[in-house]
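Listed next as structure tokens is one chain, alone, in the form predicted on its own.
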Amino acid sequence: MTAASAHSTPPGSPTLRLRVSRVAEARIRGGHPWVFSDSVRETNRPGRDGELAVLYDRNDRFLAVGLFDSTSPIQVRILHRGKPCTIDESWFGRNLARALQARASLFDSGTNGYRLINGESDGWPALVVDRYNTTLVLKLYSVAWLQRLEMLQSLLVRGPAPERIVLRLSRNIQDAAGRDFGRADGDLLFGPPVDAPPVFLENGIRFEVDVVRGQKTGFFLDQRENRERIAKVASGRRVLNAFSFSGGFSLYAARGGARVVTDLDISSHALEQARCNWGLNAGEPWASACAYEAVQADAFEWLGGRSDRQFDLIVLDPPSLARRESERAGAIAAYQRLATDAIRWLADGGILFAASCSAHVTAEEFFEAVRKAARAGDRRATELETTGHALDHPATFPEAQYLKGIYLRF
């Protein structure tokens, strides 16, 4: 027996059959995609990891078909609800096909990175893919797709037709990964070795991404309709990129006309990857018009500080401050007590940009820690606009709604 297949079904057994409360069946007739443990009120026998459980309702109806797995609080994401259907290589083609045409006509020539698979919104739950020129990135968050990843290199070489496919592996599922699968994170899928950072566009600006060991699959793709508003504010003003990473905002800035761009970080890596995005646009003329500079600090302590000198504009795009619940209060105050240290660095007229990834603080509680933080000086501050997700990057139900900006004039 092969590892893939001691977590695979074996010939002959029935059918993993579940029933949930009642509350869950309200919830996926709903539309929302996850099955928690504490929701399964009958199974028919145990279940192994990966393999698809039938959802019924108390009547013993259909309710959904969805990916079994054991080592998560989520047991089954749901893939089919509705009427009944056949879960195979084919029907997981189709979805693939429809997630690309969603995509088809979003972006130019100028742009070949951003998200073909966000997740359960594109009906692929635990599971995102991420374009890179020619590179695909395939990160998995779940132990249910491992025994599926043949299957889903040979629907990516046939669909988007990759020069390569990099897999990556969420840290809660790696043991598993290369316990039973032989997989680690970073491995390369299909295609030649990744020698160098691919480079990718995005609005005709270059970057280059590290897809073996970056954060999530390399970049922050998820920003680049934020990133096109500083642009557009950005003429002529000092531009401050806090928790710069790898200087996207801060080149969108400069092709926006920015004086001077500092990127703040506390990540050497992060910086001199910043560097090279640089490097990669020296010879267009908006980067060699605009001073830069770097500086590594922790950005809470270097906001915090003495601020002896002012910027007129401010992009505040921390990591995500609350990973759980429990860190949700904490969080809010991080984000307000941030927003009020960089206000003190803004000049008249000034704009800041704060953002959050934070899944577990909701867009009205993180816009009105910013606001309070404005309405605490004695400067009036005009709002100009709230931001969500980019198009690429779709949200369907509340758990996936982790991305929100606001914009501030003082």
Contents of the next structure:
Amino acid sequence: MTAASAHSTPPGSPTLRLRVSRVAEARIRGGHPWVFSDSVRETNRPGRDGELAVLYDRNDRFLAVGLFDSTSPIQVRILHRGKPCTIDESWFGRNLARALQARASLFDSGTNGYRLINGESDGWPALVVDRYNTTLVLKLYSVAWLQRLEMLQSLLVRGPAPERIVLRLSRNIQDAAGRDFGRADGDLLFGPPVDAPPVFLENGIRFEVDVVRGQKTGFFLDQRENRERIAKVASGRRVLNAFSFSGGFSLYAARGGARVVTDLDISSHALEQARCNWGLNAGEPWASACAYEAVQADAFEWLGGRSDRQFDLIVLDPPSLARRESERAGAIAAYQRLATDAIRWLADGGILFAASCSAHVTAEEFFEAVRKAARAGDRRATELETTGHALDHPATFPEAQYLKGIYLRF
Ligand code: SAH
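Next, report the structure of the form predicted together with S-adenosyl-L-homocysteine (SAH); the form predicted on its own has already been given.
Then the entire complex follows, led off by the chain already shown.
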């Protein structure tokens, strides 16, 4: 069997071999991409971060090959399972081609911002690539990729052929990246410096994106399909966009014919970006036809206060409320409270769209929390739709299914 890396294993070292528990074996066979450190039963030698680890079953048969990472509870992230194969640059090239192919016919020329690689679910564990027009943002969530940056850069330059590539690093790998590889979050990997935020199109609407410092890779591309739904129901409505960030839902609502849109966010930087995005679309008749206001406040407090005005459409898209499993119950209660508070501000016939991006809260738990809030009042609510992941954000295993949304009319 061959499983050699041109990048990580010093010549002469034997391949790193791991034997895993029976339970882990079954999970891997079922397609799960993670091997936790406590399910590793035997190794032939200590592993080095980033090298390839070959996993075997109890009968010494090949199970899978993945990236070793001693700094994470997820010790191996699987790249390939099934039959043995060689993981080298051309393998990664084919893996990239598959991800690009999957997006090839998803968007027309009105959309040049979307996700090119969505981590594990695209066969690239702990790695995301977002496209914003001619800029690519490569975001890494595991130290295992750091030693492969040159390869990643050259594959991306040859594949999607961007003008520029920006590197983003999750907080937990920033120290190692600086210490061992001299890399920092926001580094330019390729192309001209980012003198001004790149501008991209989503369904014909212009957005600018802070690819160097912004949350995630700078924009919440995962909500595109919900933004389209909001545009479809916005006509003539007074819209509140709570946790508005850079105003994505608001611009769609305006294009859908909303009368007035209110952005509500705690961050002045987010509201400033929203203002820039309105500016970028100022030439559009729909933008000038819609009144706009921005409120800088804590949305939990603001919504919990006296509801002295009414909205016909409310978007509730808070940041993750459960960053770890222990916060799950609190998050579910917080979602229910937020929805309860928001409903008080809705006029008759008003629509609530509530979203959750907490991976630790399941779709059913979240939907039930919002439904409970809807049932608790004395108004009748009709559930219109529940939504999940967009096609450029595939989610092939439970932990990847973080995004859920529910639409209710009152
Ligand atoms: N709906 C947005 C993404 C929301 S991200 C979109 O589609 O683009 C979460 C936003 O919530 C961030 O902009 C953050 O600044 C804001 N936020 C976090 N805590 C908040 C709070 N307590 N009150 C109001 N906004 C908050």
